[in-house]
Each structure stands twice: as structure tokens, then as C-alpha cells.
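Taking the form predicted alone, here's one chain by itself in C-alpha cells.
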Amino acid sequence: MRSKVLGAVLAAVMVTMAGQAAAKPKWAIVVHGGAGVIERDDLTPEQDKAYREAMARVANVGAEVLKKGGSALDAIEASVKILEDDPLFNAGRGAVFTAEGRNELDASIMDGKTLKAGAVAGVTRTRHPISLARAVMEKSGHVMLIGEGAERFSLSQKLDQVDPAYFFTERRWQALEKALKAQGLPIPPRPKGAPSVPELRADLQHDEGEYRAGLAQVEKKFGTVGVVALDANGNVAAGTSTGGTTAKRWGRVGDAPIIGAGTYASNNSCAVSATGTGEYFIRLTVAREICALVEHKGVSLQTAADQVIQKDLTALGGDGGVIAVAPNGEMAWSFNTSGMYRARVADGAPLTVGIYKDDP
């Protein structure tokens, strides 16, 4: 009798475990395009649609990589490259300008399986900083390269190079002029290779990318982009890319290329990519803190993200958000601003896209 009862119990446990295993997705991906003051009244219906379509497109590109057995790192690089080419976002083409009138780009990537990481800061000629960050991780023996040295390394790796004018967008230049005037700082000459005559706001309609982005969001959001992913081998990874902040000075660098602040990944906990006022994320080591709560406190991914963003970051006076994914397939996002461009999709779970606080 006892053996029958024991057998029944073991059978029930096995069924439960089988159900849990079946519930765990084989792969998952979460993307963001920046967090900030993003209200429904700020975006026209066309702009709302454009941002949602962009988020969906990026998530689906990464998902296709994962469906075919690609690594989390491959999915992240492929997805972030699309964001870096889209002038809707403050990364790559469409990046904001420094006070000196330059586009200085930062990016980082981290592999949760090995804890290897790569980062770059102050890049001005590499078309895809996320690819350069990955090259630093896999080919250099270092973690972070900056400025001219990063550019030389990029050339040695034969990565796609562009003229700095490639990153120029009129709306970002107008945002720079506005910021510098407000600070009483001189406006630098327009970059070499940029249109010689500023385009009128109405003329932006002739450039679909800039028209879609509009001018309303320039001063109100952080356009940093990021992706976290789980692949079929159970590995997580994270990547982040940004142009920084409008009118930044003195070689300012935010959290995006700082491992542990804006980007972190470990198979023992989770993968995180952040967006927001970088100085606060650096001081709190936001990405690593979320992973530490998961690993050492045993809390859920969503609970950890909310603890750091809704409580710790808010208490310090910082603003922004994060996306995250765990090796068990759990996905999460949390932000203390009114909006964050975001999307997620997983094996067995439908695509979800959001912008505003009350979106799913």
C-alpha cells in the first residue's frame, strides 16, 4: 500500500515537473527604445503607430534569430543594429549632439554564460556601435575601449565605417540649438557634410524617418535602446546603445556602456538593459543590483526590477526604466516615467508592444 501511495506521489510530481518544463519558453526577447515623459497627447496617431511598428519589427527580427537556434548575442546584435539605423531613436543615426556639435556614441553587450562583456564610448565613425562592443568582447581581450582607440580597433576589425555626417538628423540639431541657448552657451558650426541650410519644421515631412519621429519628443525622453534575450541553449545576454544626452560636455559618458549600470547579464540570475538618467543608474549599479536580488534573495524578476526602479531609483531622484529576462523565461520591464517604448515576445507567448504607463 505504501509503495502504491509513494508511486502515486512520484507520478504526480513528475507530471507537475513536466508541466513546468513545458511552460518554460525555449527562447524570449525583450526590447526597449527609451523611457521618459511620453504622454498620449505628445504623440500624433501617426507617431504612435510608427513607434509601435518599430518596436514590433525589432522584437520580431530578434525572435527570428532565436527561432532558428541563434544565440542570444546574435539576436541582440541583429536587433540593436536595426535600432541604431532608425532615426526615431537616440542611438546610431538619430543620436543627439554634444555641446561641440558631435555625435558621440556608446554601447555595451554582455554574455550571461561566460560573463564576458564589451563596451565602447565616444565612437564617431562606426555605423553600429553594438557590433564594435561585441568585437571588443570577443576579439580584444579588454572590456571597454573609448574614443580614438576604439575607432582604431573598429578599423582593425573591418567594421562598417561611415562619415560622421551619417548620424546627423535635423531635429536633433534643432534640439541642440535649443539646449545651448537655454544654457547661454555658443552654438557650434553645423557639422561638415550636413545640409548647409536648416530645414524648416514642415520640411521634415519630406524625410519619412524624421517626420515619424517628430519634434515633440526631443527634450522629453531618453532614446537609449536595448535588448535582452534568452536562447534555446538557456543562455541570456544583454545589449544597450545610445547617443547620450543632448548638449553633453567634457566627454560625458552615461550608464549605457558601463557594465553593471546600464547592462548586465548572468545565467545565474538574469539579463538587464537600462534607459534613463545615466548618472543615477551608475550610482545604483541598477542592472547588477536587479540581477543580485534575483540570485541572492530569490525574488521574482519583476519584483527585483520594481524594487530597484520604483523604490531605489525613485528615492534617489532618478528616472528611467529597465527591461529584463531570466534563464527560466520570465520577462519583465519596469519604469518610473510616464512611458517607455517597449516590446517582448517569447516561444509560446504573443508579441506585446507598449508605450504608455497603462499599456499592457
Ligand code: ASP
Second form
Amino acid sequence: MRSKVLGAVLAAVMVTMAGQAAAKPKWAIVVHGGAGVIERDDLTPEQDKAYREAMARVANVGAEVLKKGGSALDAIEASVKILEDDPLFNAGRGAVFTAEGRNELDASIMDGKTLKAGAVAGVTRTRHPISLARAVMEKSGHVMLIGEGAERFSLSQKLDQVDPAYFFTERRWQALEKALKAQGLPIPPRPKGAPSVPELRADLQHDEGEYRAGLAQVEKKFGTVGVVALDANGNVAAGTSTGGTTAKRWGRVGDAPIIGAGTYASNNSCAVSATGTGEYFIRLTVAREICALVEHKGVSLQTAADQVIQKDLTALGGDGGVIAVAPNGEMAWSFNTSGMYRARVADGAPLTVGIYKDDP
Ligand code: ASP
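Can you now output the form predicted in complex with this ligand? The one shown was the form predicted alone.
Below is the entire complex, every chain and molecule, led by the chain shown above.
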């Protein structure tokens, strides 16, 4: 009798395990478009819709790459490039300005299979900094390039070059002016090639999108972008791209291009992309810390992300969030701000899109 019961229990356990094995997604992708003070009342219905659509579109583009057997790195590069082109986000076109009135872009990418990584900081002419970070990883023999040298390497790789004015958006300029005024700092001249104010007014009649995105609601949202992915070969990777923080000074670089802080990936644990006030993320090596908890303590991905964001980051007075994916298909996000633009989808799991804390 006892052995019959035991047999039945064992069979049930095996069925459950088989079920779980079958349920492990072949691929998964999580994207973010920045965390910050984003309350329901801050966004008009149109803005809310525009951000949700952008997140959904980008997750779906990455998912298509993964479904076709593409690598996690390819999915990340393809989806981050779209966000870098979208003026809604603080990356590529739409990046925030330095106190000197420049767009200085940072990005990084990491391959969880090989632990290879590439990063760039302070670039001003490369249309897609994520592609430059990938080229650094794959072709430079180095991990991180900055400023002028990074620009020269970008040229040598024949990456898409743009005039710095390409990155200009009026909403970010207004946010800069506001931040500089608040700090009592001088307002630099508008960048060469940026539309003059009267030109812009005429423009806005055609470009309602940018206007809708809101001159009023910008300065408290960060808007960095990041993607983490698991591919059908079981490899994870992470990528992050940003303009940094509004009115940054003296060549300031945040966490986004710092491997281990804003970005990390290892097939032994997980892949993480962060967004928030970079100074705190660097000091806590947030991305690596989450992966280390998974690897060494064996905790779930969500537990590790919550530990670092809700406890450690919060205790230090930092603000922001992360997205993460593990080789077993677990996906997680955690943020201690009121919102984070985000989406996730996996083989067998439907697309989920969120902005506010109480979104699913
Ligand atoms: N983490 C970025 C930085 O500090 C900014 C952000 O995520 O909004 O540069």
C-alpha cells in the first residue's frame, strides 16, 4: 500500500517536472525604456499609449529575431536600435543634454556565453551607440572606448554617422534649460544645426508626436533603454543605451556603459540591464550583484533583483530599476520609482507591457 502511494507521488512529481521542463521557454526577451517618477496623472492618454506601443513594438521585434533562431545579441542590437531612433527615449535621438548643451551618448552590450563585453562613453556622432558597443566587443580587442577615440573607431567600422544636431529634441532642450536655471548655471547657445524656435513651432504642426510626448513631463523621467534576452541556444545577453542625466557636467559617465553596473550577462546566472541614477548603480555594481546572488546563493531571479533594488539601492538612497532574464527562462523586473516603461514576452508567455507600479 505504502509503496503504491509512494509510486503515485513519484509519478505525480515526475509529471510535474516534465511539465516544468516542457514549460521552460526556448527564448525570452525583456525591454525597458527608463524608470523614474512616472505617475498616471503625468501622462496624457496619448503619451501613455505612445510609450506602451513603443515598448510592445520593440519587444516584438526582438522576439521575431529570437523565434527565427537569431542570437540574443542580434535581438538586443535590433531592438535597442529602434529605441535609439525613437525621440521618446533618452538614447540616441532624444538623448538628454549635458550642461554644455551637447548630447554625449553611452552604451554597452555583454554576451553571457563568452563573457565578452563592449562599451562606449561620450560619443556624439554615431547614430546607434549600441552597434558601436557591439563592434568594440567583437572587433576592437578592448572592452571600453570613450570620446574621440570611440568616434574614430566608429568611423573605421563604417557605422552610421550623423551630425550631432541629429540627436536634438526640443523637449530635452527645455528640460536642460529648466535644470540649469534651477542650479543657477548659464544656458549654453542652442546647438549648431538645431532648429530655431520659430522653425520648431512650424515643425511641431507636423510633428505632433514629439510635442505630445510632452515638454512638460520630461525632467523627472530618465528614459534610458535596455534589453535582455535568452535565445534558443540557451545564451543570455544584455544591452543598455543612454544619453545619461540632464545637465551632466565634466564628462560625467553613468552606469549604462559600466559592465557590472548598468549591464551584465553570464550564462551561469542571468542578464541584467539597469536604469536610474547611475552614480548609485555604479557604487552597488547592481547588474553583477543580481547575477552574483543568483549564481552563489541560488535565489530566484526575482528575489535577487528585489534584494538589490528594493533593499540595497533604496537603503543607499538611489532610484531606478532593472530588467533581467535567466538561462532557465525566468524573467524579472524590479524598480523603486513610481514607474518604469517596460515589456516582456517569451516563447509560451504572452506580451506584458507596463508603465506604472500597479501595472501587471
Ligand atoms: N542610468 C543612466 C545614467 O545614470 C540614466 C538613466 O537610466 O536614466 O546615466
